[in-house]
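The data below hold one chain only, encoded as structure tokens and taken in the form predicted on its own.
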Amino acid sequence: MIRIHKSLAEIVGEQYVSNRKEELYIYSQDPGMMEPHEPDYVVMPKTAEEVQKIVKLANEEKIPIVPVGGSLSLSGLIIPHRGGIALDLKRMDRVLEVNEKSRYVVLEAGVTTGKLKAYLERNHPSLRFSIPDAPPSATVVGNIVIHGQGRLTQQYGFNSGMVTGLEVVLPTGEVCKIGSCSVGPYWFSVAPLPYLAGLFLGWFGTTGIITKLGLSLYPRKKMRDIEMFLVEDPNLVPDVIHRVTHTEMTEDIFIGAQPYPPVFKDIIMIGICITGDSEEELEFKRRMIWDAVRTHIDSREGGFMMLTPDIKLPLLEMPTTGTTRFADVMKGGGFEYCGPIIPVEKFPEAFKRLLELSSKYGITYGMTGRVIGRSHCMMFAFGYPFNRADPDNIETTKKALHDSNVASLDIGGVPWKPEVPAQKMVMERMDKNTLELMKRIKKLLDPNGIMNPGNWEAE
């Protein structure tokens, strides 16, 4: 409607509100396999009162918002399944403070990893923040409000955990500050207020929206490395992982596995990150490790994989490049995943299932995986690349997905970010007093049902 757009231009200016077709294009899809579904609107605010004022505009003309940060999240959590205004946060890339003692930095929704990784190379050297295995063009934002994982996931949890503070536009148009942030200048931490954090992550954008996020950094060491240790038997890895949590020596443990290249068929690979000051201390963290899993490594049933430096580098890249590459092995630009948390003990079940899964429907697959905390769970992806250009692959690959889904649900994981008809699944199995919960905090904060509608939507 002609009147819509006038009223969004009056906001953010002409040239940042569109309805061209080929930008909806670009709004309506994402990497993954959920349909696509075009916007109304594109517009990109500035500031957090931009913002402010596109949601009342939304709630006076009863007219959908869905956030958009780098439109990578596979699961089609960013495509507005209703139409309406895409809000391209993009704008607002803004690292705003660093606080170099209380180890926080407070930033803009829009700033992406990339970014606030070489800001604080290049300003802040002795710091760091857990960075996810994603493109640079991801936004940290993005990545906090699905409960994303990144590299040092092992050693303190979800990054979703290492949020301080937050400023949030609800829904119905009040800018609310969340934690430390709220009482006084500081952004320094969520506790020990009441956690309303847990209002806004994991609710893909559905109870609110992100404008500013104070995360916890830590400190960066001057030296990193990797072991790789390899086993055949699935059956093993819960114990290796147990025995190298047990050393708190590690930055970071990944697991891998997919038949190609050819070499690691029947392979699957624990990477082991270490970092330190000197060489002293890294190789006694080496030493730790090695004696950690000394018995599997007598019994012949797993041992290090010699990594020359060549090899090492890929390895260490933050973010790994690795999963980008495998992502478009079929050569037709399409990826889709399900990825669950799992208990640890539960990744031999995992890992079988994924098998299965690949040999029933004739597909390739890779899996990756993370450890987060001291082993307290795990990431388990199974991946899917597919050819976009062939309706069969891709209408296979949809019955593989689902049938992940269930898989995960069967060994007692839950999906991470999952699309919407894996959302219907984790609803129709979670306890019905948490569902309708989840339904009355919905309609609490948003009684227009005008944010992100058709995610975490219960019948």
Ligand SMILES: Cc1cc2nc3c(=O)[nH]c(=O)nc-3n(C[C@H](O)[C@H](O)[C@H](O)COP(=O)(O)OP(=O)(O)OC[C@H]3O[C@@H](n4cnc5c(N)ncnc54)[C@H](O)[C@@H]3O)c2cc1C
Contents of the next structure:
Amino acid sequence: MIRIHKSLAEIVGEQYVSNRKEELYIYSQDPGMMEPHEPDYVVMPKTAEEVQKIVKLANEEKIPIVPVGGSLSLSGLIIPHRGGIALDLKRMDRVLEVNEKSRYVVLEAGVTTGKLKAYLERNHPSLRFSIPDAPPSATVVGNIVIHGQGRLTQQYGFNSGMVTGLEVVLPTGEVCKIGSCSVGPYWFSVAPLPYLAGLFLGWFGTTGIITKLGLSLYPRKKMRDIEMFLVEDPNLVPDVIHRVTHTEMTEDIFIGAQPYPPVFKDIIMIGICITGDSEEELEFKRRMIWDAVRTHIDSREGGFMMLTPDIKLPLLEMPTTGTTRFADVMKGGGFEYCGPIIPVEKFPEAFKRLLELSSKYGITYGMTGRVIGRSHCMMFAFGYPFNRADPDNIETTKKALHDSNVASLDIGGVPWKPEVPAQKMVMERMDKNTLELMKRIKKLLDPNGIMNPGNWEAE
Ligand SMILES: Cc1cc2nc3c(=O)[nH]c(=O)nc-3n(C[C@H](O)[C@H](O)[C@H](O)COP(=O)(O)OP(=O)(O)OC[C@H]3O[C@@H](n4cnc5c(N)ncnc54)[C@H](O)[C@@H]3O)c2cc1C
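Got the form predicted on its own; could you also share the form predicted together with the ligand?
Below is the whole assembly, all chains and molecules, this chain first.
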């Protein structure tokens, strides 16, 4: 409508609102497999005040709003299922503050992981954050909204657990601060106050728009290295993880298996990253890790692989580009995964299910996993590369993804960043009172149901 377009242009400026066909097309999809749907307007605000005005307008006019970060979640969480405003936050891209001594950063919603990494390397080289392996155009806020995981997740838990404060525009237009920043000038922690951050994390933008984020930073050691432990028997993986995490010496532990190149078929790789400020520190950690899995080496059930520099360096890259490169194994550049969070002891069953589904549908697979916390749980990705130019291949992959979600729930896991159909599966199995609580919270915060409609929508 011309009237709405004009009002939006008055808020953000004519050049930052668009309803041109080519732009609506771009914002109708992400690189995953969900059906596209176009917004009516693409809007790019610069400040929280502009976001606030847009939300107030949308509320009066009952227009849906979908917050958009890097659009890389792959599960279609930014698809405007009911049209409305695609609110692209990438112009809000300032790193506002770094507190070196209390080790936190305050940033705006559009800051990308690539930008924050470069900013810290340049200005605060002793500090780092938990970088996910998503392409660097992913936003830090988009990642914490979906409970992302990064290179420090094995030590400190989900990236969303590293939030120290939030500024949020509520669906009714009020700007609200969460955590210590709501009481004083510092953004050091969301505790000891009631845990209101939970009203916005994992909700996929259905309860408000985060405009600022406080995030924990961690020491950046001078050196990093990786050891690669290989096993053939998936049943050994939980024990290896248990033993290695017991050392408390590791930065990151990831697990991978794929049938290409054929020399790696039937082998499960457990990548164990360590950091240190000196060669002695690294060597000490290496020895601890080797000792931890000595029994598996002695019994010849597993062993460490010699890593030449050309294998090692890409594995140490942050983000690693391995997943993106594997995406093109079928040509056509499609890649999608269902990555449930599962108890570590369920790894063998999840892996068995993945192989069964790959064989049932005659498609290839790429399994990746990441240990979360001191082996409290792990992300297990049922990953499938597919050919975007082949409609049959796309249909088959969709079925395999559906079955992977069912398998994840059957083994006791919870789908991570689930697409809308998988959200429904989760809600069907959810405790009824918990679901009712979610509905009440949603209704309270978003009485007109304008925020990212379609997501977390219970019947
Ligand atoms: C090759 C590849 C590798 C990946 N590896 C990882 C990995 O290692 N770890 C990992 O965690 N993820 C990974 N991902 C998944 C995903 O790309 C990342 O989690 C990414 O950080 C998501 O951020 P985004 O900016 O793209 O979010 P978007 O997709 O733009 O948004 C995600 C959700 O958050 C909402 N949202 C966005 N901004 C706001 C806001 N300001 N306020 C409220 N809601 C908001 C959106 O509406 C949407 O529901 C990977 C993806 C790819 C393609």
